[in-house]
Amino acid sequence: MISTIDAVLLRILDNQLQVLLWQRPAESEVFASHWALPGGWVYEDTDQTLEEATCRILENKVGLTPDYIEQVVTVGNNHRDPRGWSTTVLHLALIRTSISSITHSDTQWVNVENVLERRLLLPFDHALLLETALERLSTKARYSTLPLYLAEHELKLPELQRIYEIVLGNPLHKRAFRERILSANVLTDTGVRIQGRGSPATIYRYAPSCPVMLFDRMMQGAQTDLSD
């Protein structure tokens, strides 16, 4: 039986959620030269964990190290791979834009809508895997600080709110968003203020190793939050 790891690596650029794809080699037994999610085998002799194997695969195949990674689901059946029975352990990985530039010619960032709307067809069940990872991200965004790992280490709250809105697909009420984020105690006020068109904006910082924190209430849309 074929057993692999697949990774959905996401970033946000120009207000678009993007996924990194890797071009399968021309000599591949199946789906040669097709664009796919980066994936590979677990090395039993050197990989200590599945997360470690996923990081190795991403570093070797696409030259990137994610800011965050988590296991999503294990999928297995006799039809996802033309070669026969196979399983894969799907991982969700997030990276901030400033370190997401690609140097490998066989990789590209694409807007997730291109895959979801089938303008770009992926091999195997990779479109379904992408949908599954996006659902995990969207669900956890409603009650946790997970989308923080799509942001730069120093940021303004409106920038982080926009990231949440892109992930969730709906606007959020400014006051309620601010209360939830600051109450999670993952941001540190740097003391820096940036003057914009209105009041000066505070620059916050988060530690790369900070844990994902849970909110005391679910993140809702702007209309719901207005009644809080």
Second form
Protein chains: 2
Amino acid sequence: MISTIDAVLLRILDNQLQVLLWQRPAESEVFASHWALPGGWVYEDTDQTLEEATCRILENKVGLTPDYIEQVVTVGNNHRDPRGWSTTVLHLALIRTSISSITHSDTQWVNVENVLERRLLLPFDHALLLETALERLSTKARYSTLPLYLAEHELKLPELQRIYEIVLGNPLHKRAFRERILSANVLTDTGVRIQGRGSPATIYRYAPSCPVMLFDRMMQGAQTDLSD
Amino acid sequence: MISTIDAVLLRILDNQLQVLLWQRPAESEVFASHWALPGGWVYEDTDQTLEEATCRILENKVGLTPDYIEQVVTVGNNHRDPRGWSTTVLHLALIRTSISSITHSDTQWVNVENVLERRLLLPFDHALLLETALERLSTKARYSTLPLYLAEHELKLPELQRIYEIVLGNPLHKRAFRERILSANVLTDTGVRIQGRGSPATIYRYAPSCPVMLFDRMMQGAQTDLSD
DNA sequence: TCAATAGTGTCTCTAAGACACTATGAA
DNA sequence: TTCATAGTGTCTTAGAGACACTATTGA
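Mind giving me the form predicted in complex with a further copy of the same chain, seeing as the form predicted on its own was just shown?
Let's see the whole complex now, leading with the same chain.
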């Protein structure tokens, strides 16, 4: 049995979700040189656990250490790989933009839209895997602080709201959003105020190791098109 | 690599959650004749998908076809099986009591408490797997109609409330519970009223194939000890 | 001065929680 | 008649959604 690990590693750039793709080696038996989700085999001799294997693959093949990794689902069947029965453990990984750029040369960040709208075709069932991981992210964004892992350690609330809106695909109410996030008690006011185009914004900080906090209501988002 | 599927199959009897255990063969290399979670290998020649393999294993080894099966997590590491690296895809399965009894002779239903309180020791990491599956069930019970799959197709609302309370481990408010469940529109009033000790209860019916409906608030349960 | 941005005040609405109440029928 | 059980009425509460408002500062 072919047994692999795949990762959907996401970041936010220019108000868009981007996924990291990895170029399959030119000597691959199938889909040679195609751009795919980064993945690899478990090395039973050196990896103690699946989690360890996932970290190793991301560090070695891609060169990144994401702030957050979560197992999404395991897909196994006899048609996803032309070579025969194949199983993959799919992971969702999030990284903040500021540390996302130093990757290996056989990788590139692409807007997820390009894959979703079939402008960029991925091998195997990787498009479906991407969709599954994105669905997990947007579902959790409705009731948790998970998208915080896409933000910098020091951030402005409007920035974080924008991240949520990108992940959810719809606008949010500024008032409700602020109350919600601040009530989770993961952000501390640094006291710094940053001046931009308008009124100065408060800079908050979150602990890199802070847990994902859960709310007990889902956010629906705004019906109207106003986010402020 | 040893790659298996395991299932936590649950039912409710006598106001208790029960899990189905399966006796490992006497000739097993490890944990021979021990009671364990039912599981088995994927047969790449005959199983088309992981889901198919899961159903086959439950039908062949146990003799049951659960109403609901969901993948929970995949656990892989080098210490869960004394023989070496081992991966298992854990599933949560629910079955209604009335069809749960005709099982193979090398199986038995036991109260989950016996495992959780270490009165009954399971081999490998099966106790941990059981806890993981139970946590998934109780988490989902807080915001979905999932526990309906533990109930009969025709049921009284107080019965269903009791099932939720067993799964959640705490009492619920009758008023809020009724509104919630009925608002999900999965139950239809059969018009039948059943008389028991007290006032006659309305019999509702759910479609065997009805989807798990999600609420957008979590149920907290009652602080006080009243459920009616 | 004006436009863009951050942030607050406050009203409504919905569903959960709290609790008392009525209705029914077996023991 | 009593009491266990099913089911309803209605108030409170918390938080999301709606929307208007003030405050600050760069262009």
